[in-house]
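Consider the single chain below, provided in structure tokens and representing the form predicted alone.
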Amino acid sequence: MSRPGFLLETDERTPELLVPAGPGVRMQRMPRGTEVLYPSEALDRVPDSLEAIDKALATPLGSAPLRTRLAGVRRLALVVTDSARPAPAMAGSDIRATVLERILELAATARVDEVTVLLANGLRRKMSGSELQQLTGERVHRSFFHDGKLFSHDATQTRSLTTLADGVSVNEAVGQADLVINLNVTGELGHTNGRQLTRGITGQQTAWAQLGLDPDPATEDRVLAEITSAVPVFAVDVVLSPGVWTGPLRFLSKREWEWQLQDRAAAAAVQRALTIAPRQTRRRLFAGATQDYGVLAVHAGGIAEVTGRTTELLSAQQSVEVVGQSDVLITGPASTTEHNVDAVMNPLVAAWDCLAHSFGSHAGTPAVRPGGVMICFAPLAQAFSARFDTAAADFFAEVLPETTDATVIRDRFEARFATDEWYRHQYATQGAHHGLHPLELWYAIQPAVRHCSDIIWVGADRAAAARLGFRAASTLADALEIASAQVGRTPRIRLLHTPPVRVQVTEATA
């Protein structure tokens, strides 16, 4: 059964209810009369998602089949996006292995004389080795990893790039191939093909173009312009159904008043664990941890058709309509969001994750008014990975104690970051983050920063959240109380539960 996003108004019956708060989850009974969005839950899956994906490459959106589509063609790149991966990871095998696997096949019957996947992070870390193997399958690992036909884009290696017109550039694999497959599993608005295609591809200096300070937006356009009319290329777009937690954690995919008494004791034993066990036992108890998804659809054809049928199904299944915006918009991280898989959550995902992703998610009116508060519920530890954050470390050291200005960071710090042999090397064999990456996650906070008069983050540590430029409080009622002073002591408080939801703000009526 499916059913979709909804509305709650909270009143005294309404037991306490999870917020998610970065590495775990909190309990928290919420003021009367808050408004919780909850998000869709078991979307209708197709019944056989072999079947889907044969359907949709051979009867394409705005295309010729996939198999005339091979027809004559000697160099295919097979381009894979990495960035709307599932986190925490899907349970069982990866979806993308499977469609990787039908689209081989119809090369192979094509004859295609060579044949290269490529991964496209970006400026995000690459895969490693096992990684790439869990994504693609063993069958398409063991075919074209150790020949080399296998591997993460490397926006830096000039040598590895291709100039098209006005100064793009792309990965040669994509820039000298006869046709592009791009390969997108998404299940969240935004991670759109396109927009994958045009910044896990590219250079450093073009996909910088789309994520720095405040982006034109037509440069995305304009970068995808440019590649299509350089090769063509055959989206395929893999929907998910949001994911059902499995194993010990199923009762994070219930509403809490349908608990039974063993997902009370479930919550109940969860919530022990994360106050007494150390930080690295919290993070596993969620990173080693599963979801289910089901597919909801496979769309394929052209890049703007594909886009907008994937777009609209998921507005359609995403959306949860309010009326007017609140005065306090709650939330909290994920446990694992694409910046940080197989990481500990560091300081600027948390924020990334809250004030960029969560802040976002909106149908172009924002759930909380200009002006309005944001209480985040996260610790905010001061701690990142060795391997992945060697620039957000440094970042978080040095630059945001002299400031937090964004502008000022561009103009002082940018350069460094982008140009820092040390942060390349570890970017190009270390599988660490590009070392632009924590400017990229500070600039996409900007916007939530400039509309909301007070950032305030409960269970945090108080000098990571000062550093950051917010505050920190211990309780909600703290965070509420120190609210007061922007938004009064009877707020309009608005909860995201559990996210993704997509929220569509409207008028009220007379």
Given for the second form:
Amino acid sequence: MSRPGFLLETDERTPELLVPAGPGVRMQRMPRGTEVLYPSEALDRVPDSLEAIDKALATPLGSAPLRTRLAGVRRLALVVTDSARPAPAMAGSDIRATVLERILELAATARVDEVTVLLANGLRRKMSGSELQQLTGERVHRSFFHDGKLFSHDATQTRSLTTLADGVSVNEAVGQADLVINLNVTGELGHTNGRQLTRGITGQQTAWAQLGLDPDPATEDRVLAEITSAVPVFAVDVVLSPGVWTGPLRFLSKREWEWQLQDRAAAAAVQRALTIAPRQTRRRLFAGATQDYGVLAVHAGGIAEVTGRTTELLSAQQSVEVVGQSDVLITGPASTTEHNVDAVMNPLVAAWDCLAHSFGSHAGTPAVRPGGVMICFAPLAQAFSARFDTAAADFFAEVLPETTDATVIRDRFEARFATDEWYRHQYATQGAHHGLHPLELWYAIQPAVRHCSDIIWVGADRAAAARLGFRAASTLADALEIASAQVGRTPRIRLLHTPPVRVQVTEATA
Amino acid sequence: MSGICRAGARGVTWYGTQRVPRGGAVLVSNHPTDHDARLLAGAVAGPILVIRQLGDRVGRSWGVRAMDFDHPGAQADLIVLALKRGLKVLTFPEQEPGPTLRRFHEYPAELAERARVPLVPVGIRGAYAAATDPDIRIRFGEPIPAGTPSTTTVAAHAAVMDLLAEDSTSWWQVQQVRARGEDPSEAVESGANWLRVWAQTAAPRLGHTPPTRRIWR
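Could the form predicted in complex with the partner chain be shown next, to go alongside the form predicted alone?
The complete assembly is shown below, putting the previous chain first.
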């Protein structure tokens, strides 16, 4: 029986608590009266994931069985979630390999001639060959990769895009398929089956219409409608439980008062290592770490039906009810996010994880009040992956010193990042993120920037924080002192005890 | 490496070890050489019991007990007990080594049925002529639930055949061939021994496109 999430109010006896400070964690003593939001434990996993997959494909929601849908299909396109999710990566074999094998066995029985397996990376970086093998399994990789039938999507290659309607183009493997099977691996609300199609396998212009500054919310629905009216789609959602750290980091998944002796020793050792080790070593401590994810359910069938069932399950898994909004919200980035898989965490990604991802994990009302303050723990090291973050490094060095205003950035700089041939080349051939990727992250944090009166980074590089338009403090006490100008000296403080799960605040009425 | 593809001894690679179930299971493998038991050592977690047919030399230097598959006697009860307690048993139902896949004895399937544990097919390829620069690939297939020995033995034989074909072509090709009702076996029609060795030691082709016709098979 899994325990639900809850809110703990600290007192003078509460020990130091874990605060994420990607990469790494900190043990921090919280002011008395701080509300600490603990996430729910994982719901029960399916006892047999193979059986769950077969059952979902045989008795889908709002659709004929997959075996029937495959009859007469000559060209099949399999769209698969890329390695960005889940982050950190799965321990052991990836569930996507198992699902793909099951689907392909049915496809072989139905005598499907042509199969393409497409990774829905969208404007994120493409996957390397070894990553593709890890994700899809040796059997699928060996069967399709060398014939060019297993590859990552390229949003910039106009000759490999099919235009379905005005402003809507998709990868031609999808546009020309007789059936598209969209395999979505999700553990968070918002990563829906439909969104994987509208942003993961569409052309640059189509994806950016949904990711740009203040996009029209109706665009995503319109794009999805165009795709589903042009090609039949069979949706498959594999719903994952929150990841549990394995190995020496497993103490991170336990509540602090439940630590055993070996957990305390591991926590002390990790803290010491993070204090004295150089940045590269600190990163390696978490970089290769994996988590154990369980399968909560497999849903298959029509996109709307599958999304509804998945949303219901994830809401039950993630929701934690709280009363009222706080004056101060404390959080920190996870060590690995979907935007820095196998890469250093640059300041833009850290800002995104706190100010877009964590701040945005609510059911309509943010956890912090309008005009409140966010305090984030992160070093904001000015480090960018030379391979993946080509555009992000330039954005940080050239654009942010001139302005942090998102509207000005859109008007003056967006076209350059969208059309620069060097960024396009790096994205298409060298595995870098798309040129618009840093702008996507910057725009995504704007709701938090507008909502809060101040954003303070504890332990951060002061120059990096200033570049981003925020403030830095050495300690939590200093940060609260700075924040007192906005929220007073006795603010209501709330800590999102996030590692490794994001908490969904469902009720925050005064 | 992940459980999908793991390195064993030098020149030995295991694929699909994540398919081996926890608990008791009977592993049935093709038998190209006298060293097959050693090749599989370490592939699965936990202790593993190797049994060999009388006259089969595999594992003899380790002291692996030989038994008569046709008249197993009291040893069978001990093996079944071990299986029920979670031990894995490795068998070579072809009974003696050889370069091609031959008929399977039903005894491993009988053990699995008595202990109510699955059969796990294993395909070893590249071992027959491995010398100074081995490239041996061992593939584990999906477990086959215990059933009547004759049916399970046929299923295990077909599964091992598929694993060997998968290694020499690709998994997708094997699926397509099976869907057409054809036999993916790579067994050479000719009785010439050198041709059988040639087929056993051919390098796997990448991808799933059919090979171009060549003079030498």
